[in-house]
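Starting off, we have a lone chain in the form predicted alone, written out as structure tokens.
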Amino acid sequence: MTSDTLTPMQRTLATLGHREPDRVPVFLPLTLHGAKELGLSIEQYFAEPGNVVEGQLRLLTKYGHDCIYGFFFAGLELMAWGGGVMFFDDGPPNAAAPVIHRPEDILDLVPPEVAETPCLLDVLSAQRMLKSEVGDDVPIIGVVISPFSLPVMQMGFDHYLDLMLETPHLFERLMALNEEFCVAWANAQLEAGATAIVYFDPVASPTIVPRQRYLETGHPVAMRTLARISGPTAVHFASGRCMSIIGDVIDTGAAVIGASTLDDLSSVKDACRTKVAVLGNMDAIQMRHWSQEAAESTVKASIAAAGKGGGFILSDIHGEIPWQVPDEVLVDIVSAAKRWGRYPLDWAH
């Protein structure tokens, strides 16, 4: 096989300019795999933002993909908020009970302040050293959940979708507190070492609603809150669809869309040629089960539907590779890709 020609991070900025480097980039979005690489519970491991450094250092080597994953947990921005999480001994901990009980404690809340913050500022502490460790050769991907997307944490789904429907100037209010919490808390990790945010913004997704009532709501949401994050960013819908809305997200901005499994890869890729990257489209849940030959299969399938002319980060349709994945299988999609992933791509028609 071929030796690696450019840097992880060379070779993203080469894809994300719609440009083929050497291969196509391979972005695992490991959280839980660095707990298992160091002998912790998953509890234990998010604990210390050490512990994640050293993690995501390990997986780095060990699997020989092309970026750093900054990212705890979703729920720890409810924990900003005020909220918990529960911990779990195979899976990411899961946001707990709501902190908006009644609409009308959204006129009373007030968005945290990072700098305030005491597990904002572990994430923010482990990008650093993660910066000083990896430089500018490697991407530090950070991580923040959309104004659009965070309440279903904040109030549950069922409420939320009743406060949009019914209630639109809490809803106003709503996504005014969170679009300063969400600049904010991307601009810090900006600061700390990240090279891009990640978006995720799933409520957006004609998976969850429908693309006139994200042009309501969710659109002007992320239109507002793109512009002023100061990086690249990734609008990713975590496995939701994404064909009917593509051009909406290339109207806010965005560098990277995430790709589902749900759409046709090869007709995502085509709407998003030249304008903005896709990144994915491996799913993580079947993945739990794959063979080698089923790895080599589905990373080869991928890289045949999007590879062609650059523009495209192979990596999985969630944001987060599930705790159950076997080492074997990362190993295998990682191999599969250095060897399909190398440009000229040929082979594919």
The other form holds:
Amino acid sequence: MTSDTLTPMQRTLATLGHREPDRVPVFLPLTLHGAKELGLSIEQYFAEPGNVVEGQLRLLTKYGHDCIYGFFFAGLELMAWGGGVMFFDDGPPNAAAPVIHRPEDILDLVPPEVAETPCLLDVLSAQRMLKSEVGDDVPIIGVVISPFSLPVMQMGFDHYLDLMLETPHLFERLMALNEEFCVAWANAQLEAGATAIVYFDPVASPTIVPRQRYLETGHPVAMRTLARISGPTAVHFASGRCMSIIGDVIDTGAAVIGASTLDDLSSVKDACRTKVAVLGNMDAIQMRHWSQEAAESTVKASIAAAGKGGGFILSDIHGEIPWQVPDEVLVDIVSAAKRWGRYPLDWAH
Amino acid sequence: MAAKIPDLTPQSRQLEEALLTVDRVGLVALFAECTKSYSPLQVFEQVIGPALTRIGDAWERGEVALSEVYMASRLCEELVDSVAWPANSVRGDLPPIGLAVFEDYHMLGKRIVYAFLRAAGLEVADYGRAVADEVFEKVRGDGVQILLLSTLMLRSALRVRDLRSRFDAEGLDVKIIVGGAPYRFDPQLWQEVGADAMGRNGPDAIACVEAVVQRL
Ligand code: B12
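So that was the form predicted alone. Now I'd like the form predicted together with the partner chain, please.
Full complex below, order starting with the chain above.
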């Protein structure tokens, strides 16, 4: 096996430019595993940005993958809006009670100021320290929850669907507030050192709303929001389907799209080729009990389906590897990616 | 002489259409017409049930979205609530059934499943969100024999195993039916945690109840 000739950043930029780098880049979106490395509880780990810096650097060295993940957890954005989260010993923190109790509350809602919100400042501080450690060698991935998906945590999923379907004027108002916040939050991360922003928008997935509804709601929101984010973006559906809206996502100007196992990866790649790069598509829930052979065959299948011509980053389908996935599986994934991802992919037909 | 079973497929198709287009007026009219001519159980089993099943199956194939499944289940809930059903309209042949969101803070999946079960004429105790201890006490207190659990997070899905062990240790014969995203992505997970069945969607919940009741 020949060794890597490019830095993770060079490799990633080449693939985003739809060229074939030395090998397929592999992103392990690890959040909770950093706590394991440091021997801390998940709550202690996220309480101090320095822990996340140390955790991410150790994970980078340990696995030799191609990114730093500057994401803490989704519920952090709810905290910014005045809500709380619940911590667990063996899984990601979850959003607690909603902050919008009745639709009319939206009229009095004020978006948080990034510069005055301690939990957001912690993330920025971690990203800043990470940037000073890795410089331009390793991409640092920032994350925002899209204005269109955030309300699931702000008000509860059922109340949000009711709002979207039945109270368009308050829905539009909430989108305007969330857009302001999302743009400011994304740009603050880019300024702090994030290379690109993942725009998590699972509610936009045809798994959750029909395409027609998306075109009337989440799509214009994404068009407006992504246009104001001053760096490359990846639109991600957190393992929801995307096939039928790929053209619409391309219109938003996103550089990357997150693919699910619910769609056929080679069809996704065909629809994206040269226009937007594909990120995916390993199932991180099943990963928990992968043998070395299973890791290798899944990596091979993904690379065979989407690797040719560049424009592909091997990753999971959700944007977070569960706590329960053993270290050995992660080692096996990266080693298979380094073996089978080397360009040109002559073995793949 | 056995009564001839009426074919209510056309009504069921019409209902499905009205649910997917959120045609409330059409829906109420159609429902009123059905309940005038047929018994509540017939309406449950032959009109509402099959319509919801087709919608659930279409979600599975990626042809309808969750927002449509949710709306359909909500509209059916409203219909079922809008009439005073005679006592014999619920399925009297089933043991006590309980339903909970297990360990998580995510109520939508359970809400949809609950609406599907009720639209099928099943009586179900809704325990809301509950952790293992609470579920255990409810099950024991209410004599629940069929327990449906909804989870969204993998950690919660894995904890069903502890609940199973507890039931076993106490000698309680409770059939556990699980559902939610982790089980959908990892098709072996339900067996790993010792559940008796796994449902991928609302209609599946009904089929699972029918299946496990045979094994009690
Ligand atoms: C939309 C979404 C989001 C949105 C909103 C989430 C929410 N509800 O709060 C946002 C962006 C906020 C989000 C964030 C996160 N998410 Co998310 N998200 C999703 C997604 C795409 C859909 C979830 C959803 O709500 N679906 C709608 C509901 C109604 O569907 P459902 O619960 O599955 O129910 C249906 C069936 O499963 C079935 N069913 C459900 N229960 C039962 C019970 C029985 C008995 C039966 C028979 C059937 C049944 O019927 C229902 C209707 O058909 C899923 C992936 C996916 N494709 O499912 C990930 C997913 C749920 N997310 C996940 C995670 C981890 C998270 C985060 C913790 C990430 C993080 N580190 O911060 C946060 C937590 C957010 C929070 N609330 O604190 C994981 C959870 C599994 C795991 N890895 O542990 C999933 C499964 C992604 C994955 N593939 O790993 N997410």
